[in-house]
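One chain is shown next in structure tokens, namely the form predicted alone.
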Amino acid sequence: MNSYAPYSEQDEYCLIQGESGVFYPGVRVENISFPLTISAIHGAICSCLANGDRPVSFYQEQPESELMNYWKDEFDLQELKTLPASPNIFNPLLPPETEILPALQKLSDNCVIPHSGFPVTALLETEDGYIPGVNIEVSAWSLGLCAERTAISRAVAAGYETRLRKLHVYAPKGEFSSPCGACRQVLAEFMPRNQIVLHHANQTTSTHFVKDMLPYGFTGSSLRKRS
């Protein structure tokens, strides 16, 4: 399971269990803006609330992700020393013959939004697929994760980092559907040369590529480690 870890080089993973006994892998994915990097953790919390599920422990060698005791305590999460031999993990991949919209507004209902009551959900393209995210909060408003960075978490852990192709987002409850700046940084990470399809609450879209969406942003190739 690899990591994203440009700028520390520091690979990083964990698996937390769900009620449902469903085993969700959360990688390190650093950015460029070192405040929005999703530790491993906090991605696979992120992954297992995304699937309507409740985490319930953990297992996670070193290093340790940051603010480990928070997610610990927000989740009341019991730490596992070993795995059962054969765990179920989870997989997010979603079949090519999805249907875009109606999955779309599917997944509104996996939505945990008890702050904002405002739904997000989002299918990722890949070659083999869609990867499914919805917007997640929790108590500390600034750790939980939109539904673009919900779907780049589950892509990287499952192995599709250099494997993106278009990202589909609905807002059910906004006039015009649009990511956030901190999710449009985070897209410029992994696939800053395609196109983003906003569908809207009146049943319109519009496509736009990722690079317009965040013009003169600042980007990997300024700060990555070169040998």
Contents of the next structure:
Amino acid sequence: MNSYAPYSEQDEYCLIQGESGVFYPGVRVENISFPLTISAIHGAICSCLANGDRPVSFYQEQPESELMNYWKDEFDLQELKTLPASPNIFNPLLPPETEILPALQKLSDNCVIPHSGFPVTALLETEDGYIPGVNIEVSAWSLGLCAERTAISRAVAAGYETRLRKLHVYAPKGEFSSPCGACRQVLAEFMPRNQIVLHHANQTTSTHFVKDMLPYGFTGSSLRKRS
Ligand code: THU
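Alt. form predicted in complex with tetrahydrodeoxyuridine (THU), vs. the form predicted alone above:
Every component of the complex follows; first up is the chain already shown.
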């Protein structure tokens, strides 16, 4: 698996097994703004939930993810000491011929939004197809994940971190779809020169360069990536 840990150099991987039997990979996804880092178990759990599945057990070698106990308690996770010989690993990709708006609309069924009731969906384009994301809310508000970041964390786990193309975002209950500040910072880490396509309620779209959406953003000029 492909974690993105250029600041700590502490790679971290996790597999969450869903009720369906499928294994969802999660990796550490760091950010130049350290508090925006997604831990391996966080990414794996959100990927599982975003697929309409329920997390039941986890497999993780050292090091343990941050807030591991929170995630274990939240879903009453069992620890797996070994993996099956050929685990059925979740493949997030939708085919390249996917029609964007219908796919964004359909994805809203998968949003986990007990607190907000506000669905947001995303499709991240790669050369092999689209990686979907939906917003996930858990008991701790600060540990939910926006649709954009669910897609990014899946993409990094699947090895696409340097091969991302456009990101499509759709918020059906919002007049205007637009990514939050935290998502802009995370998008700037992986795809500053790429475009983001916002699909609005009135059926129009607007397209923006990620770097234009974060003017004067934090780039940590004295905080070098170690790799
Ligand atoms: N949300 C997103 O998924 N993406 C954004 O860019 C804005 C906010 C979600 C997070 C939360 O589940 C809900 O919308 C309200 O903040």
